[in-house]
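For reference, the chain that follows is the form predicted on its own, supplied as structure tokens.
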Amino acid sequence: MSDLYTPKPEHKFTFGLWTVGSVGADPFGQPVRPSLTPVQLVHILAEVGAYGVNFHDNDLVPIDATPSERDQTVRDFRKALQETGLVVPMATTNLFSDPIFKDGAFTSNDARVRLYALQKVMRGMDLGAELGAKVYVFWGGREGVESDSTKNPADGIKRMREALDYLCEYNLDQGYGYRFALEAKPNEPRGDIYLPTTGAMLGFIATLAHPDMVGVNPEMAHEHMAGLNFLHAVAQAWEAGKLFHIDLNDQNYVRFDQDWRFGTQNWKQAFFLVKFLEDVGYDGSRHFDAHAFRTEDLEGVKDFAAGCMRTYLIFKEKARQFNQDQEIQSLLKEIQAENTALGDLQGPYTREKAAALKAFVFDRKEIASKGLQYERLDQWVTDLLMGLR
């Protein structure tokens, strides 16, 4: 394997216990893989060169562990991380699995399971930086209804509003200095999820008591699954300060949520990514939320963390041959050349400049004329990724 495209700490490349750790189960099939501890998932993850490994709550200690069971269990863990080397640079907690959440957790219409769901939290924000845990993602995967005759949305989204700002206070006086990243999806478990894209959700952020604290954890199948680019949401998120976290992975359109190996499926879409991640200079985790197909055994499991990350690098290399070849780069310059004739009608608002602007006499015909020449580079951005650049 080529160097360029080892997997190395800088890259930041993690995965969640729950990804390498998935057994293979689906709806209408059992499980086909053993299932290994969270220390032999962090060798794993070692040997195939991750920088670090992420966790519910729960993907670490049992929901019924005792506090002995609880603190030799984190004692194994730190161990095995200070072993490989491997940090952890997010957690995160699970609020959808057990039954208690059956109707969701921050905007259940029963206080008690509120409340526990806050108990939770907390108990897991404590775990994380234990841990060394700098972000915290939250994903609400039964914060939603099958029927809207069952809650009303705006209770569903005050309450979801008021545990965030209780989170945020309890992260302040803990001194824990997380960023809490909000994850959408449109549906599943749930038939619908609140707030269910990262537009949603940035929308949200705003209405926070503590809105400099909270950002996004946008999840490329996620928006995939209601059609969605995904560039768009990162790169909004990204524009807003906003983008704490990602995840990556891969799958059809508008289907269910498929979690695929990233860059299975869409290439472009892959490809972009990573060249706007690249560009713009992110520096987060590169966390890949997906698990390997059903067909695979353990070594399977091993070669779909590697892909994951052999094909970003890939696309990273790709966006640096973009970015250099000279044919695609003078292209861009005359597709992206500002008319400075028309300098004086830019920038901000003067009343001047606006009265200038309602007399100008726009040539529409011959504006609309001018082919822009989309075609031709995006057959050289095919051309590139199918190595013919």
Given for the second form:
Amino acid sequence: MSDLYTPKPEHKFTFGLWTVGSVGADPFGQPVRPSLTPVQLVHILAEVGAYGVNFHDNDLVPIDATPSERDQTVRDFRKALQETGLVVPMATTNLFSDPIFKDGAFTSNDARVRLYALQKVMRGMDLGAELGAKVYVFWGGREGVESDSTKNPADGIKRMREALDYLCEYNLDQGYGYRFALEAKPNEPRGDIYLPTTGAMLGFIATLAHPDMVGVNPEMAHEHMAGLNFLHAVAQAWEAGKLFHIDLNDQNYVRFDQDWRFGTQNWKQAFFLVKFLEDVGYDGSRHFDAHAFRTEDLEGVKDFAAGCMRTYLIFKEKARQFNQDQEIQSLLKEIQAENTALGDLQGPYTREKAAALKAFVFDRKEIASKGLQYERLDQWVTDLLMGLR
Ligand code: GCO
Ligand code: MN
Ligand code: MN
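What would the structure be for the form predicted in complex with D-gluconic acid, rather than the form predicted on its own?
After this comes the whole thing, all chains and molecules, with the earlier chain placed first.
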């Protein structure tokens, strides 16, 4: 039965092959689930109601596949997409698993590694384009250091810029029309990763040769690892016209990358995030970059994937309730009312306005004495999320 919480294609819910395909290995333990083929994973995603599937080059085509093996894999995958109706909105490159990337890809000290990384990305872009991807994600998991004695971080950033400028040219030259989305993470697997936050990425993008082609792919867990407010990172990206993609998941603050089901842990942050995306009309993929608890079998993996989407839709409905709640809305109106009495002082700078403002006498005590009722409003949000409004 279809209801408000049933995923539909228009919701644009996507998963990476590596998410539902995670076999649950971690630094302390071996895989707990069998590895499934890309074709099997596409069918699982279709079964739970996802709209799309994304991949790293090597999630689909093993790193040492021959050209004919590659073509056969692509044919099989394409057939699975046709059978299920799933689409491929995003593709990316694995620039972190192979030992050649142990000291980074674009930022490695070894020019051969930097060139190999460019070659791998160009081939990955060809693969993604063949399957219809329009967003190409760059997550530089190994672009960093354990010790700053080994590299000058300014050189690291310069090398990142050279690589991205090169790949923007390739994008133009091939006519792929990709939008590049840079994904920040503060650490893990490197001790420190360059450009550690979405805000740092936004600053970096402005220095590129083709800044219009490049935006960000903020990930909830990554900003939370750094103790930051994810919504604020997303809002800054949105306001700058740079929210090209988003990685949704969850985790406790200031820990390792836990990659949990969306909404596992931080309901309020997840609620305000969904509300923001829906209110502003973000129309990109809602991509879940997470995996099932290590305790789960295949049924548990399906529960995980279905849960990500269901929770998103629950928060979407809660956001609608928030926007229609008379009491909440009238308090918001009061809180955010413009003070028209100051009319002439407001607006853009003019010499006259600035002179008038400098001379104006503010009643600081009177302004500061007003209670803002934020406690009441915030409790209403709690009541709403707990189902009591
Ligand atoms: C991580 C990252 C990755 C990337 C993926 C796509 O912490 O492992 O979030 O999952 O999102 O490589 O670029
Ligand atoms: Mn991550
Ligand atoms: Mn991610």
